[in-house]
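Let's start with one chain on its own, the form predicted on its own, as structure tokens.
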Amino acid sequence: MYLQIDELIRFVEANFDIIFKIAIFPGIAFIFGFLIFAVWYERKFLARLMVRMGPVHAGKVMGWLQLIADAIKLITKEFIVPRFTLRSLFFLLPILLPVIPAAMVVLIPFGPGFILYNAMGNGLILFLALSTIYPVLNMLTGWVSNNKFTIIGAFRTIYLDVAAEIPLILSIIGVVIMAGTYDLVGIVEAQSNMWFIIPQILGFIVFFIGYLGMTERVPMDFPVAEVELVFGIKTEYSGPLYLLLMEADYVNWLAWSLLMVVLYLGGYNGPNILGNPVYSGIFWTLFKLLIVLTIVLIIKIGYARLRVDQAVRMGWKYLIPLAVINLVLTILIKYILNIYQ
């Protein structure tokens, strides 16, 4: 008995760094902490923009306990399963959905040498490969519910994914050409002198619009469209399953926001204000993440939802040509004019 405990202690001591990253940061605890913060921040920030108070009653400090109360309420609610659903997939898909973006977060470098899994220098490829699974699971979630509102929401998810993902990936190729690597750490290090948002401003605009589509944020949230579709693919879900679907949305938002920070905003690059390059890198990554989230929320309050045909037309007619132009300009800058080497 004591021998087993000693072996466990030695194992923890020998692997403390990786256990900390998995359990605390940037692993499980950080993701759950982000969920609480993001929902609270969204409610509070939007309320301030609307000249409202937002959550104030639960929790002595600005109502932050309201989010925990809401989560407990959903967890304790009854499972309601429609009669004609595919029961096994109906329960399985909400569990799988948060796992995919959580795996994408694992690939993000938060500081110099502070990354949970670097994918052998192919972190960007693995990130994009995982990101293609999420819309498919989203679509299946609506399909297995066997409801007209959820099925329409599922089709809209696919329309949005096609319209947003192709120009988004084309814009990312410009960053890869600039950095000369698929390694997310290498891409961050290539921005030590200049963030890619400057030479890649056209690609950044395309990426940002595609990012709004991949995260289904306003004005690209028509797969949900409460006025038309009740709540899109989530219409038939309740209780803990609904909580898991909402969790998946926010974790997906986290993953893509962190990717934007890495690709265009210099990642963990910044002044060493904390005296330790790793701690400072983590601070700058999270600070830039907060800026991205704030900009998205400002857009949410200022723009109306697009129609499906408007989003698809914008993706195919405007974003893809702009992404191709960005690629041409990138090749011109990098290899012909030798401006950015």
Given for the second form:
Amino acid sequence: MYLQIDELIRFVEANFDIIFKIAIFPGIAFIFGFLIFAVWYERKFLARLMVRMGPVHAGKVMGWLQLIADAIKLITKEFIVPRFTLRSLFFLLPILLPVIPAAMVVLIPFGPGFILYNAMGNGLILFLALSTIYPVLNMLTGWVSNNKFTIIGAFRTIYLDVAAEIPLILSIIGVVIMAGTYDLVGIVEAQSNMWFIIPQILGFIVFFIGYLGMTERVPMDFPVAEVELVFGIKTEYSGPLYLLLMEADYVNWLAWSLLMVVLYLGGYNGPNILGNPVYSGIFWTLFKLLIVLTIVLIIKIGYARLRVDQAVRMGWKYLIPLAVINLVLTILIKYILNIYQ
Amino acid sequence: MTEERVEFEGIYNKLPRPIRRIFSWGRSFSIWPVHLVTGCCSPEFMQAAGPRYDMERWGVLPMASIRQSDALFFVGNVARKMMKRALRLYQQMPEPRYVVDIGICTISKGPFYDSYSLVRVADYLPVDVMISGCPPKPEAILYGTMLLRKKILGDVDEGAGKET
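For comparison with the form predicted on its own, produce the structure of the form predicted together with the partner chain.
Below is the entire complex, every chain and molecule, led by the chain shown above.
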């Protein structure tokens, strides 16, 4: 067995497009780059909102090496395996957890024709199917740690899943009816005249609250409630395993934010400012993503944490009826438009 | 001990010097402390972490959990009963771990020098940096974290309180 360089080069040249997409842009390098950027942006932006400086001295300019330093420290730190844990799952889950949101990112269209895998026109269904696995694995991380705080965190993950995911999916059905397709590219193309946030404003409100729950951001971050449960489901993880869990959190945030951009904020639609429609599409997607992240961070600084029962009551008592009303209105509008066409 | 530990320090000490230098740079810029509030120096620590004296400029990010943290900050007078809990916290920390004393009570019991119930932290744990004062000002706490950074980088002699 020896490596045939010529054949390898020919293979790469023939499949350059797909290899670039897997390795660089919507794939591995982009996800890791997003991790470093998002954590740095969160710390810096929250610090500015608190009238602090945030990281400054690591890397001289705006503390841009801060996350590299944190990663080096966490990788070279000892990790502790508590006794009476389920060892196999304790090591397997942090490796498995970031993979599922990364598979969700793959289904997102970034520009016209720039998509890694469109799932034969069923991208939205595959996205939602993958997203249902994530809270279960998240719950298991709490359960295998065998600690009272992690187990309470695991229960709360399931409460949150019940409270947030059902209204979220009900609100997404409105978008599917408006666009008439499950294809994420088709949904973006259907918004070329008007973003779905305007006709679907009720659905967007429900989706946004459910999104905050599914990504465990601040008004509903009670699985990792720092002051009640020590560190929630992540309490027993230290060192590199904790780094992987944090990574899973942020990739999950990326996947759901991109879904919000695609479903409600027009995806890659926008003025062609960079000359090439693909490049400007990618620019507009990332620009809208940055706006979504900023809004979530402003909410993080301004709101306190909900109680578990408050969140579940809000989900079942207010969000599901709102989503159903939105669904009925959408069907009526669609029906009336069909009559007059 | 209720957990099994995977030791890395022995491996790292055998690595070549430039790689160890990179590791210690990363560690020095990301000290995540847990401040164990045993006494009334705690507001000074909070002020040091707050907007005016912002410790996060050097990457010092106060954490809630001991498992993910690097340094244990004793903030105020430590009673004998509290020391048992503090020892347990210290056992739960992953290596490399550092201990910092804040306030004269943790160093030499201070105004309670003849108390029967207070203890000195240095009698029980390997203390890396001692920050004197009653209470120390936030600037002093910042200076203590700078000394800890220098110790991690290997730039300062033990016990030397002067700039290098």
